[in-house]
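Shown here is one chain on its own, the form predicted together with the partner chain, set out as structure tokens.
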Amino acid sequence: MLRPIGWIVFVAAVAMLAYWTATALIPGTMMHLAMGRLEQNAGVNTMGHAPLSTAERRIIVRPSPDLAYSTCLFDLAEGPVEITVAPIGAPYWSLSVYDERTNAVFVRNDRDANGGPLRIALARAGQAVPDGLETVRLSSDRGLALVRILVPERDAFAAIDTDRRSAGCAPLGRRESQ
């Protein structure tokens, strides 16, 4: 039989690894949450293009009011997904790409890009890719590419989204047609 100072000190462990174990699971948990609600705006390896956030679309917390975010959600599983955003008309904008830990992986913005257009291939170790193309390489198959927008005033939302309308996001080789 345990003594008391035993009870307390299996209680301590038993709870120090729940923390530990809830802690660890919440990244995956939530970031799997969030493409599940991602879906609705677009399928998977397509680009979707949301419209501008509102206190009636929560969709991910904490949304930016002055970004317009277009999004893809990857899977890599039939192989690498090719990414590519033209020049936007706006103050700035940036593609990253998280994992599904949340981790982000890859961060460009358009000063980064020269003013020109970014296209990368998301792929898994051992995955081939063609010579020349950048290629970021992940340690999941899934995850979510993110194209945010500045948008300085409401008002130029219009022109903005016709712009990035021309981002694409499809398996490599199968560029989608715009």
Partner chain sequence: MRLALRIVFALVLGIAIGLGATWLSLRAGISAFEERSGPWITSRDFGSAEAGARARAIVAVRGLMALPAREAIYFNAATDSEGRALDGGCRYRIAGPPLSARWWSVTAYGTDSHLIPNARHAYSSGDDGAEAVLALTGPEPGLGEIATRAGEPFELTLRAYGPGPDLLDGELPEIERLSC
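Numbering follows the first chain given and starts at 1. This structure is a prediction, so every number in the text was calculated from the model and none was measured. Just so we're on the same page, rigid core means the largest C-alpha set that superposes within 1.5 Å between forms. Compared with the form predicted on its own:
- With the core held fixed, Val14 shows a CA shift of 2 Å or greater between these two forms.
Moving on from the form predicted together with the partner chain, please list the structure of the form predicted on its own.
Partners and other molecules omitted; one chain follows.
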């Protein structure tokens, strides 16, 4: 029979184990599930452009109906991947890159870009990238690049959609066709 102090130590140990297990497993599991759903939108190392979300049409949980989403599931196993985003005629847009454990490793928006394009390389340590190309080094092969674009009114979506389709994701040196 455990004494009260023994129960306190036992409960604290179980709580710590549960906390550690949850923090170690949940991010990777959630990203794996999200990437599985998003892969239906576009293949790996390809930029996919989802239609505006509605109550009936959602790829991910709780998307904003005011945002247009373009995504790239990237895999660096074969080498660096290039992400490009040309200026988009919208009040706001951003590019975020997440590693396979949901950590945000890069974030830029249209204000940071000063009206110009964004062009970055995603690479693992030791993978060569051209000099002068902004490079984001990741500790894992897989992850997600996400372009979010504010669509102020549904009528503006067609023009914004045309602009965002110039965004690209491809192995470095092999820009995908438009």
